[in-house]
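Only one chain comes next, encoded as C-alpha cells, the form predicted on its own.
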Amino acid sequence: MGNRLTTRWDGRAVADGLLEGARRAIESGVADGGRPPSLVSVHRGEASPFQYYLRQQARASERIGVAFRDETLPPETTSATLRARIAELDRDPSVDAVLLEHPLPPEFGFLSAASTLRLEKDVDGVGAASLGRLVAGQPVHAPAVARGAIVLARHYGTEFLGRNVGVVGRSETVGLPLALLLAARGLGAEATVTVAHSRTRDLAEALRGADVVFSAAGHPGLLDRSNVPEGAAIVDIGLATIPDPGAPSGQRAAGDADAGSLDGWARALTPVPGGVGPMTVAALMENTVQAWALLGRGRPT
C-alpha cells in the first residue's frame, strides 16, 4: 500500500448551499403572497440517536423559514393511535410535509403508518406509493438520507455511471431506496450496485471491486481494511452512540466506518457527525419546499 491521502468529504458546506437555495425559494413564495411551508416531525418519546436529527431539523427550519413542529407521542401510544394521528396530519391543510421518525417497534408497522400519507406530504418518500414510484424511476420525493448521500458524493466529483457501488444495509427507509436511486435508469446514476446486509456471509467478497461504498448498517466499526477495497470512497450513513468517557454526556456519535483503520487506505471518507447528517437535513428541507410547491401553498390565496 502506498501513502494514500484519505480525503474527508465534509457535508456541512455542501448542505449550507442547498439550504440557501431552499431559503430563497421560500422567500420568493412568501413575497408573492403565499404562506411559509410547514413540516411536522412525528416520533415516540424514547431517546435515540434521532434526537440529534430532530434538533438539526428544527435549526434548519428556523434558518430557512419553514414552520417546524416536533410532535412527540407518549411511549404508551398504540399503533392505531399513531396511524390515526398521521391520517389527521394528512388531512390538515395547514401542514405541507410530514416526517415519521424511525425506527419504530416492529408491531407498529412503520411502512403501514407512513403509507397513510399522500405522495405530496410523504416528505421522506418512504410510504408504499412513494417507494413504488421510486422503483418506477419516477419519485415524487426521493428519501432524504439516500438523496443527501448521493448529492454529497457527486459534489466531490464522483461519477456513478457504470461504476461498481456497494450498499451495506437493506432497510426500506435507507438501504433499499439508496440502491434503487443508484441503479435507476434516467435519474443520472445508473451504477452497478451490490447490496450487502446482516445475512451476507462474506462482506469483503461482496464489496470486492467497489469504487464507492455506502454503509447504513448502524454497526460502529463494521468497515475497515479487512473488507473495504483499497482506494474506495466510503459514504458513512450509519448512526449509533458508543461510550466515550471524555464526552460531556459519556457517549458520542459513531458511524459504520473505522476511521482509524481506513485512514490512508480509503481514498475518501465522510465524517460522523458532519458528513451525511447535514446533507440529510438539507435534502429534507428541499423536499419540504417541493411539497409546499406541489400542494400550491406557496401561492397567494
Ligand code: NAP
Given for the second form:
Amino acid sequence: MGNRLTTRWDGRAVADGLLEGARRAIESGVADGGRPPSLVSVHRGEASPFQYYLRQQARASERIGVAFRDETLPPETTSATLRARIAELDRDPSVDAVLLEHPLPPEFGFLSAASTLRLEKDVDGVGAASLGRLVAGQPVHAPAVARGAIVLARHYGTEFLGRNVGVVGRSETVGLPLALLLAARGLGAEATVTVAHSRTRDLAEALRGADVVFSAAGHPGLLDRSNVPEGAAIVDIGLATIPDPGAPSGQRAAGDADAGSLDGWARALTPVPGGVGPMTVAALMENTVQAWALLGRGRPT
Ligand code: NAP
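Could I have the structure of this protein in the form predicted together with this ligand, to go alongside the form predicted on its own above?
After this comes the whole thing, all chains and molecules, with the earlier chain placed first.
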C-alpha cells in the first residue's frame, strides 16, 4: 500500500494552451474589424488580498490582447455605490466583461451586486441569473475557478460519467457551482457528486469511494491519507498563505492537500501554486473572449 507514482497535473502548461487559443480568437476578431475585448476587474479596499490574482489577470490579458483594467474602489465604498458602479459598467458599451472579486464582507451582498450584470458580461458566472442557468444545465459563462479545475482534470484523461466525485467546500462562488457543473444533466460530466463542508461529520466517510476529489476549503493540510481514498486524484483549489521561515517573504502559498502525505498514495495531485490558479485565469480569459463574441466583438451595432 502507498507505493504508487503520484503524477502532478501541470496547470501552467495546460493554461498556456488555452491562452494561445484565446489569443488567436482575438487576433482574428480584430483583423476582422472588431476592437479587442475589454475586461474590468472590480474590487474593494486598498490592502487587497487579490493583488496576486489581479497581477495574473493583467499579465494574461496583456499576453493575449485583452484590454484589462483593475478598478479598486476605496475601502469606505458602500454597497449602494458598488452596485451603482457595477450597473454603470454593465451599461458601458466599451466594456465586454466584468469580474467582481470575491469575497466581499457579507453586508455587501455579493450576490445582489454580481446580479446587476447582464448574463453576457458576468464572466465569472456568479450572478443570480447565471447561477440559475447553471442549475438548468445551460450556463452562459461557467464560473472560472470551477471550469478551470474541471478542464485540468479532463486534460489528464479523467472520466467523470457516473463516477464518484468529492467536492470539499460549498461556497456560492466555488464549491457549489463546481458541484453543479460536475453533476448537471447535459454538461458532459454527469458525475455522482458528494459535497462536504465544515459541518460534515466524517470527511473520510464522505470521500470514501471518490475517484476524484476537488478541494476548495482554504484549509492547508486538510486532505491527507487519513481521509482521501488511495488512488484518487486530487484537484487542489484551496489557496492560503502559511509561514515558511525558508522563504524570502517568510511565507508561502499552500493548498488544501498535504502533499507529503499524499505522495505515493494519490493517483494525481495538482500543485499549489501552478495547478488550478493558472487554469482559473485562463478560464476567465476564455469567458472574456466569449463575452466579447456574444456582444458583437466591439463592432458598432
Ligand atoms: P469560502 O467561501 O471560505 O468557502 C470555503 C468552504 O470550505 C466552505 O464551504 C466551508 O464550509 C468549507 N470548509 C472550510 N473548512 C473545512 C473543513 N475543515 N472541512 C470541510 N470543509 C471545510 O472560500 P471560497 O471562496 O469557496 O474559496 C475556497 C478556497 O479556494 C480558498 O482557499 C480560496 O483562496 C481558493 N480559491 C482559489 C482559486 C484559484 O484560482 N486557485 C480561486 C478562488 C478561490 P462552510 O460552508 O460550512 O463554512
